[in-house]
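Presented below, as structure tokens, is a lone chain in the form predicted on its own.
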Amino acid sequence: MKVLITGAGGFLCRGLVIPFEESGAELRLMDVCDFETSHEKIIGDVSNPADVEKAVAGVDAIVIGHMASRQAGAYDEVELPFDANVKGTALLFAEAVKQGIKKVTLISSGAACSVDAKKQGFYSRDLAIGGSGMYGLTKACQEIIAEQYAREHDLTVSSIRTAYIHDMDSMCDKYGKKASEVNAQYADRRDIGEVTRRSLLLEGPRYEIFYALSTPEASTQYDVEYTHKTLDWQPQFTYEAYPRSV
């Protein structure tokens, strides 16, 4: 299986690709900025139809891992987050249909359903879509696009909802912020990658929502049990050596 991964130069996807590499998958990696890799590389903008057409040509599956920067101010206006998160996602799904690609996985977030989750006190798979702020709005839009394309075009699509994306080895997040203790929201980027890889092995057509988090405590706040059962997956990076925060 040849897999296109977008946002491949970012913090999340630099870890997400590791399980794919270990499984021997053929990868095509795409980002808007140049980055180092031993895999096939495309520098392009997911909001540009010509770049998307080139990136999708000849692959068997797509992982939508890009998102607009979370740096300060990036979500203060509409254009940048909607171009990357929403328009880019829609273009990738449209091109997948055009080129006959049947398997797509979206890296989403609990932010896509955070309004209902806060009411219920638990992130289940059947929450109403609805986020807070510009980031939550764009993640909600991504999931709406993913579900509709799966339903209308008989695709096998998974939305992977995660929380605090992290790296257990360095104990740092994408900003280089180092943690000394962890909680239920921690998700090592390699665990997210393995959930993503396994989601592409599902037979369809179908639309699935999977929570990908790493610590045992995650099950108190997120429906990770469905992910464990459906994908025959258990997290590798459980942060066992680190103290827990409240």
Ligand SMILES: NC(=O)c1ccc[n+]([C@@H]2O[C@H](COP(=O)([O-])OP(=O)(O)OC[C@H]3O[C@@H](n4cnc5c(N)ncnc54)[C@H](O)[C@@H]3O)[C@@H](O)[C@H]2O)c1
Given for the second form:
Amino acid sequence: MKVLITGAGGFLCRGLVIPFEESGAELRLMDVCDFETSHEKIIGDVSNPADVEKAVAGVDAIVIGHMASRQAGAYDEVELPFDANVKGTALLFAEAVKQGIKKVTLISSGAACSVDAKKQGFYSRDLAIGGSGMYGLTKACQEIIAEQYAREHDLTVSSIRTAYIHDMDSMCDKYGKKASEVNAQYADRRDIGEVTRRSLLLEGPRYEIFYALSTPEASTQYDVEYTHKTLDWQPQFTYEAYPRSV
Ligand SMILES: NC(=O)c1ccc[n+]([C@@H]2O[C@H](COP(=O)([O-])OP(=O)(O)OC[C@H]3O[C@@H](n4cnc5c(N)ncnc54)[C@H](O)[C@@H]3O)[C@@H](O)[C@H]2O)c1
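Mind pulling up the form predicted in complex with the named molecule next to the form predicted on its own we just looked at?
Zooming out: every chain and molecule, the one shown earlier first.
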């Protein structure tokens, strides 16, 4: 299977690719900024239709893993986050349909879920969406696009909701912040990669929501059991050696 991954130079995708590499998948990696890789690379903008057409040509599946940079002020305005997160996602789905690609997985977030629903204290798969703030708004829009394309175009689509993306080996997050203790929200990027890879093996058409978190206590706050069961997956990076915080 040849897989396009967008946002491939970013923190999540640099770890997400590892399970794909281990499984022998052929990869085409796309990012708007240059990055080091031994795989086929496309430097392009997901909000540019010509770049998206070129990126999607000839692949069997797409992983939407990009996001507009969190640089200071970027999410205070509409244009940048909507261009990358929302328009970019819609263009990728539209191009998938045009080119007959049936499998797409979106990297989403608990931030796509409505604030009221989150107050229940448990992230179920049927929470209403409608996140708070500009970031949450764009993540909710991405999920709406994903669900509609799956339904109207008979695609197999998964939205993978995760929380605090991390790397257990370095104990660092995307900003280089090092943790000494962990909680239910931690998700190692390689675990997210394996959930993503397995989601692309599902047969459809169907639309799925999967929670991808790494620690055993994640099941107290997120419906990870459905992910374990449906994808026959268990996290490999459970942070066993580290103390827990609440
Ligand atoms: N980091 C977290 O804790 C966290 C938590 C939950 C969900 N997520 C989700 O994970 C995904 C990846 O996040 P990340 O933390 O790796 O972010 P990141 O900023 O490290 O990586 C995002 C990548 O997308 C690229 N990009 C931005 N605009 C683009 C465009 N127009 N065209 C092509 N590429 C573009 C950037 O250059 C960057 O390399 C996002 O969907 C995000 O919502 C992240």
